[in-house]
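Single chain ahead, by itself, as structure tokens, in the form predicted on its own.
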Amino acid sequence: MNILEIKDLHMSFGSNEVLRGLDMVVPENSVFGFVGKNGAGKTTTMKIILGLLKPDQGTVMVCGEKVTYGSSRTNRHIGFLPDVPEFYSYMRPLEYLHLCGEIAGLSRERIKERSVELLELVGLGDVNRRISWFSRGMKQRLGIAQALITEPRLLICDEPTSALDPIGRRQILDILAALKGRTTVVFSTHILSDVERICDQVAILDGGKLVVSGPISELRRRYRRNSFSVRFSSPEEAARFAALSALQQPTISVIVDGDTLTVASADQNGTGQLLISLFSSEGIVPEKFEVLEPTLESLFEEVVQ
């Protein structure tokens, strides 16, 4: 079942036309990462999914209900994180869930049972200073455990890691991670090593229009070009190797870096035997040698122009 369904979205700003006929489809379950440059229009769309704004054309479902301008109701299944959550800086973290809580309408014995569970899920369990004095991956954390309180089937989360540190970046995404098969995320981001990490399933937003969306896996096998990192123990040998390389089977691609190869052929197993059969003959024994899958980077800059 698709949680998420966007159809032929558009969306202008003036002159500026940030969606052009958008598609997007988001599988219930997943991790899904929502994938463009800054200003490809990865937030306008979270906010029309939000009904916040109203598209000039094009239809949001949201758990099988249409998504309508100014009305709330759809957002029942959603939880949000933007990319700067504001909250009540005198305020506890405990305090703040309970009034998230009241205001969502839930029970005081709900409210307390999810309030400990979700701090202790976002690690802040141990926490009690007022949230003035918390750093921005602490207000982070906090922030998810605010989107969750209602436990929506989907959250959706706005460059949750853009401005943080490689630690506090781990945090997030680790939390994100655990909600894998407990709630859908959507995943909007620009770090494409953030999206490998966690997501299994990608869509790639340029030029206000989908270019790439399915599994991560899938599009790694797609993309896939055939090539071998091969690292020797220094720059002449590597050099050595490029030549018999190149004068044993011309249509391969050799490019030397230092002490590593790399090594392109249309023919993966082909130029695999000879790359083996080359080690055994010159009696050479590579410090690595391996097959290169694409990353979401050389995806993303193969399919971005």
Second form
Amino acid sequence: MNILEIKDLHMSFGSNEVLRGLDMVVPENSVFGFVGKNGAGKTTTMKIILGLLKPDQGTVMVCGEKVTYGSSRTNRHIGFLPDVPEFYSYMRPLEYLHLCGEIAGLSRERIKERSVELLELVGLGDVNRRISWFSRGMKQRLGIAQALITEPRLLICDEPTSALDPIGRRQILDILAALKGRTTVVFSTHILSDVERICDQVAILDGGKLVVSGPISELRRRYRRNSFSVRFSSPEEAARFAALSALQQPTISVIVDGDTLTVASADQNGTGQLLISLFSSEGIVPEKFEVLEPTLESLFEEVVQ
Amino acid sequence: MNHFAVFFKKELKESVKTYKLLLLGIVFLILGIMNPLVAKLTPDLLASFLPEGMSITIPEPSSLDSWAQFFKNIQQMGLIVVLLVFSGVLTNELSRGTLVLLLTKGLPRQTVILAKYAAMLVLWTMSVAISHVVTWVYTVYLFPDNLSQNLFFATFCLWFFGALLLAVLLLGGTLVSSSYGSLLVTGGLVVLLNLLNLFSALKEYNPLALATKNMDVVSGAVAVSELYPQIGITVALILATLGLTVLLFRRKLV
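Show the form predicted together with its partner chain, please, the one above being the form predicted on its own.
Zooming out: every chain and molecule, the one shown earlier first.
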């Protein structure tokens, strides 16, 4: 089942057309990375999903219900974490979660239970300071707790890691990864390593549309460029191997870079076997031999001009 | 618990924790204590500044002088302090983004406006009440005359004018999204009302009378019933202002 479906979304601010026919589908129980350059329209899309912005055209369905601007009906399925969450700084974390729970209409007992559970989950279990003393990372973690208080089926995070130091980032990613299977997570980011670390689905937004979307493993296969990387024990050996007549074919390209060769061809299997047979006939054991997978970064650079 | 009660409670708590309640309490307490004292001491002070051998006749101060101080102070100092304290009540939440999290959890937008207004009214009522009671106690003690009448009604009129300004403050915050902006809109209204007073035809309906005719009510120069039209107009203006604020706030980007 798809927890979120966006169809033909258009949105412009004045003459600046941010979204031009965005289609996006998020399957349930996925961790979905929503990637795009700064200003690509990630935050705009999220605000439309939350009913905080009115799109010029297009529909958004959350759990099969249509989102309407200015209404908060569909938001009962959604937990939202803005890029820099702001709280009432005079409150303590439990107090704040209590307020959130009351507004969401939870019972007193449930709020108590959930608050303790969530503060534990985000690692703020023994923090009873006022929020004004919180670091950015702590605010971000409290932000996740408040977003989860209603046990939403969909958690939307707007660049949850961009403002954090490496440790804070890892903590947030660990928390999000731990939600896998319980809650569908959509998070926007421009940090590709974060996506690689925890996401199983990714969508790349560029020019107001999705240019790539799908499971990461499938994208890797689709954008694989039939090439191999071979590292030899010395540059001399690499050069000698590259000069072999079997590799001097018009369909095979060989690039030498020190002790490493990158061999690309149209026919992946054939070339792979050829390389392996050459290793054995030449008596060479390469230090490393691998099928080159496109990194998200190279994929991103390829699809985003 | 319903949304209004939850958010109203949050607003009151905020007033306590951010020292708004304390500040207003102290300011209005001081104003209350000052009013009768200033009335009582003014003649002595004046006399002490006169060169020796000179004398002027100053009428014996009465309770009317004390209440004149009260209305002057609340109108000039009290209202301004209240407006300054509340100028950021909506705009701070908008500019910091604290409201977004609650709105996306299903807090209706009209509730934000109405609960904030209700909480401001509670604090304003408390402030005026403190000042009124303290002034009343001291005045009865220092000037046991029976010259002042309709005190409750006179104060109520001023309170009502303040209630109008607070509603306009919220409208200003929704219109211009900055605390200076909302103060400017409120100040603009007061200037406008003063200008309207230049037209004698409109005078009878100008809410400004609720903040200027108080001493006439206390001294008996103006009958209570003469202010009924202004009260009616003010009720209508407050309701219209709140309605407009809710409508605009629903469309506002947060």
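Positions refer to the first chain, counted from 1. Between two forms, the rigid core is defined as the largest C-alpha subset superposing within 1.5 Å. What you see is a predicted model; the values in this text were computed from it and never measured.
Next on the checklist: So that I can tell if S234 moves, could you say whether its C-alpha shifts by at least 2 Å between these two forms after the core superposition?
Outcome noted: Passes the 2 Å threshold, so yes.
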